[in-house]
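For reference, the chain that follows is the form predicted alone, supplied as C-alpha cells.
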Amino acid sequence: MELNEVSLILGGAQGSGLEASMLILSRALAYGGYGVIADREYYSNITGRHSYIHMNVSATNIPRSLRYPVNLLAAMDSESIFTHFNDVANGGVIIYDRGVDGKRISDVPSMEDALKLRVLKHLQDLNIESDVASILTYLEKERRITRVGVDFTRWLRMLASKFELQPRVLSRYVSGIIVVTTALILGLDLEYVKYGFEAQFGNRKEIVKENLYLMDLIKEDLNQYGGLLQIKKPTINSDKVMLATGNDFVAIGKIVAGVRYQSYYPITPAADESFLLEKFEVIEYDGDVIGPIIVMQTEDEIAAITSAMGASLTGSRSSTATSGPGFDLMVEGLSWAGMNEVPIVITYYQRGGPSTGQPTRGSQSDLFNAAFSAHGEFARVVLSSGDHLEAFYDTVNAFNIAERYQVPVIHLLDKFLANSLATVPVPDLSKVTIDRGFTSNGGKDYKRFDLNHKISPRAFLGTLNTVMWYSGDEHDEYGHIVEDPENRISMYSKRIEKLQIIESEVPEEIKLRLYGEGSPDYLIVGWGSVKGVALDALDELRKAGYRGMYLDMKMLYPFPKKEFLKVISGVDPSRVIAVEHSYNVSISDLISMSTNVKIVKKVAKFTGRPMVLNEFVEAIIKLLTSKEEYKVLRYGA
C-alpha cells in the first residue's frame, strides 16, 4: 500500500550525528518534491543525553504539524527504543541495531530515572521483560510491526576497511546508514538522497564518496525491505520551495530588510540565527556588494541591546536577537530605547522557563514579559509569527514598523518554529516594501523630540550641521533634561499616544489572521507556532462534523481590540477556546484586559514540547462536549 504521509522519528544520543541526518534526510525528500517538518527535540548537553528528531513526509501538501503515532522508528541506540516504543503505529516499523538486542533498560545510564521508572511501569503492565529483543518480539507479535534489524558494526568495519578509517571517526557515519535504510524503506529514489549527501557536505567529496558507498552495502543487504512504507509520488503544487528553519528564515528577512547591524550574546535557541548572518555579512547580487552587515558577538546582552540602539541612532536598520533569560538583562535598555524613541528590533525567541528552565525546549510563556516589561510607560509592539514564511515577513514588517513609529518592536518566536526544519515556499518579494519612516536632513535649529509631530522627524547621528541629545532622563524637545511638570505631561503623552496612530494605521492582516469556515460552531484562539496544527485541527475536526475557525493572534500589543472583537461577535462565548504553550494560556488574559472578553475554555503545554496533531483535536472535542474547561497536554517525549 501506497502512502500519502509518513511520520517518523529518528532516535540517538545527542551528538551522534542526528541533525546532520535530518538535514540529509530532508534535502533529499525536499530534492524529490515531498512536503517537510522536522522538529528537533535535544537535551541542554553537548553529548549522550537522548535526542530525537520527528519528522512529518507528505506527497501531497506541506506539512504543518506534527503527529503520533509514527509510521517508524530508527534508532540509533537502545535508549531511543525504550523511549518511542509505544509511539510506533500498528503496522510501522522500527530500524534498529542488533548489536542492541540484549541490552536491557538497566543499561542505559543516561536516562532519566523518572522515565526509566514509567517505561519499566507501563512494560510491567505488558507483561514484557525490560530488554529490547522483548519490546521488539512483543511489537511484532501485538500490533504487527516490523523490525529492520541491520548490522552497524559490519558494515562500519567495511567502510573503514575500503577507505582505511580510523575507528574513533566511524560513529559518524551512523547518520548515513539511519538516513539510507529510511529512504530505502520509503521507497525513495536514492539519486535523491546521493543529492542529499552531497547538498549536506559540499566540497568533502571523500565524506560524500564514503557515505555512498555505505548506501551500496544498505541496498544491497536491505533490499528485501525496500518500499515497506512505500511514499507516494509526490503531487504537490509548487515550482520552488526553501528547506530551512524558523532561525534561518528570520535571518533572511534581516538581510531584505535591509539590517546592518546585528547584535547577539549566544543563546538557544536564538544564536543560530546570528551564525547564519554571520555567514552573509557581505552578499553579492548581481555583481553589486549589499551590505556589509556587522553582526558583533557582544560580552553580555545588555551591551548587545545598547550597541544596537547606538547603531540605530546613526541611522542603520538595527536588530538584536535572545531568548528569554537574555531579554530579562536587555529590559533596562528596552526602557531607554522607549524614552528616546529609538526604532529597534529585539527577535525574542522564547524557551521553557523560568530561570534557565529548559533551555533546549519551546515555550510560550513570555507574552507578558515582552509585552509590559520594563519600567515606565511608553509605546512598544508585539508581533509574533505562526509559521515559516510568516517569520521572514514580519521581519520585515518588524523594522518598518519600528522606523515608522520610532519605537522598540519585539518579534515574539519560540523555540519550536526557530529550530524546525521545513519546506516552505520561496518567499514573494513583490510582498516587500521598505518604509523608513518620518526622516530629516537636521540643521541648526533642529529639535529630535518636536512636539509639533506625534513621531517626530528623525535626523541621524552624525548628519551635517546638527546637534541632538539622548539621555534616560526626561528631556525638552532638543534632548535637554528637564523636570518641569508640564513638559513631563507633553513628552509622555507624545511617546504613549503613538500606540493609538499604531493601533488605527497598521493593517489588519498584520494584526490578526481568521482561518476556516464562515458561522462556526467553535472558535480557536491563539498565536505564534500553534497555528500549524490548530489549522490541521480544523480540518480533522471537519470530518468528525465540527465547523470551526482559528483565529491568529499577530499583534499581541497594541492588542487589535476592533478587529478581535469585530471576529468575536458572532460566536458562542462558551465556544471559544485559548490554546498556548503555557500553564495560565496567558493570551487569555491579555484578551480579558485589553476587551474585557472572558475566554474559559482553554488548552495548555507546557512540557517544552510541541502540541501534536492527535492530542490537539481530542482536547478540543473534549472541551466542545463536556463541561471540562482546562486541558493539559503531555505527549513527547
Partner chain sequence: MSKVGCLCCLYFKPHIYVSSAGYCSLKGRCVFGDGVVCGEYRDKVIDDLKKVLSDVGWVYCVTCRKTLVDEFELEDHFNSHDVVADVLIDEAVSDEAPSAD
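Okay, that's the form predicted alone, but what's the structure of the form predicted together with its partner chain?
Just the single chain follows, nothing else.
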C-alpha cells in the first residue's frame, strides 16, 4: 500500500551529521514535490549528546504538525534505538548500524539515568533483554517492524578504496548513507536525492561525487528494501515552495521590510536569524546595491537594544533578536523606547526557562514577560505568528506597526517555529506594504513630541536644521527634561493612549484568525506555533464527529477585546479550551484580565518538546468528554 504521509525520526549524536541528513533529505523531498516539516531536538551541551530530527512528509499537503508513532527510525547509534524504538509504528522500519547489535543500554553512558531507567523498566515489562539485537527481534516478531541493518564501515571502506577520503569529512558520507537508505525505503526517485546532495554540498563536487558513488553501492545492497514504505507520488498544488526555518523566514521578512540595522548577542534559538542576515548585508537587485544592512554582534543584549534604538532614531528600520534571558537584559532599554516613542522591533524567540532553563528546547511561557515587563506604563505591541509563512508577513507588519505608532513591537516566536525546517509556499510580495508612519522633515521649530498629535510627526536624527532631544526622563514637546505635573499628565497619557488607537486601527487579520467550521461545538484558543497541531487536530476530530474551530490570537498586546468577544459569543464557555506550551497556559489569564471571559479547560506542555498530533487530539477529546479541566502533554524523547 502506498502512503500519503510518512513520519520519521533520524537519530544520532549531535554534530555527527544529522543536520546535514535532514537538509539533504528535505531538499530531495521538496525538489520531488513533497511537503515536509522537520523539528530539530538537541541538547544544549553543543555536541555528543543524543539529537534527533522528527519529520513529517506528505504527498498530498504541506504538513503542519508532527505525529507519533513514526513509520521509520533511522538510527545512527544504539542510543537512538533505545530512546525511540517504542515510537515506531507497527509495520514500520528501523534503519540501524549492524555494528551496534550487541550493545546494551548499560554501554551507553551518554544517556541520562532517568531515561535509561524508564526504558529498562519498559523492557522488563515486555520481558526483553536490554540489548539492541533483542529489541529489534522483539519488534520484528511482535510488531512487524522491519530492521534494515546497514554496515557503515563496509561502505566507507569501499568508498575509501575508490577515493582518497579526508577523514575529517566522514560525517558527510554517514549523512549520505542515512539519506539514501531512507530514500530507498520511501521509494523516492534517487534523482531527487542527487539534487539534495548537489544543493547541500554546492561547490564541493568531490563530496557530491563520492556520495553518488555510495548511493550506487547502497542501491545494489539494499535493493530488497526498496519501496518498503512507498510514499505516493506528490499531488501538492503549489508551483513554488521554499525550504527554510522560521529563523530564515524572519530574516527574509526583515530584508523585505527594509531593515537597515540588526543587532544581536548570540543566543539559542535566535542567533540563526542574524547569521542569515549577515550573509545578505549587501544585496544587489537589478545591478543596484540595496542596503547595506548593518548586522552588529554587540557585547551584550543591553547594547543590542540600545544600539538598535539609536539606529532607529536616525530613521533606519531597526531590530534586534533574542530569547528569554537576552530579553530580560533588554527590559530597561524597552522602557526607554516606551518613553522616547522609538519604533523598534524585538524578535523574541521563546525557549524553556526560567533562567538558563532548557536553552535548546521550546516554550511559550514568556507571554507575560513580553506583554508586561519593564517599569512605568507605556504602549507596546506584542505580535505572534502561527507558522513560517505568517512569521514572514508578521515581521513586515511588526515594523509597520512600530513606525506607524512609534512604539516598540515584540514579535513573539518560539524555538519550534525558529528551528523547524519546512516547505512553505513562496510569500506573495504583492501582499506586502511598507508603512513608515507619520514622518516629518523637521525644521526650525520642530517638536519631536508635539502634543497636537496623538502620534507626533517623526523627524530623524541628522535631519538638516532640525534639533531634538532624547533622554530617559520625562520631557516636554521638544524632549527637554521637565517635571511639571500638567506636562506629565499630557505626555504620559499620550504615550499610553496609543494603545487605544492601535487596538482600533490594526486590521483584524493581524489581531486574530479563526479556522474551522461555523457554529462549532468546541473552540480551541491558542497562539504561536500551536496553530499547526491545532488545525490538524480539527481535521482529526472532525473524523470523530466533533465540529471545532481554532482561534489563533496573533496580537497579544494590546489584547483585541472586541474581536475576541465577537468570536467567543456563540460558544459554550465549557467547550472552550486554551492550549499553550507552558504550565500556566497564560493566554487564558490574559483573556480573563482583558475580557472577563474565563477559560477553565487547558492543554499544557512544558517538556520543551512540541505538542504532537496524537496526544493533542486525545487531550481535546478527554476535555470535551469528561469533567477534567487540565491536561499536561508529555510525549516525545
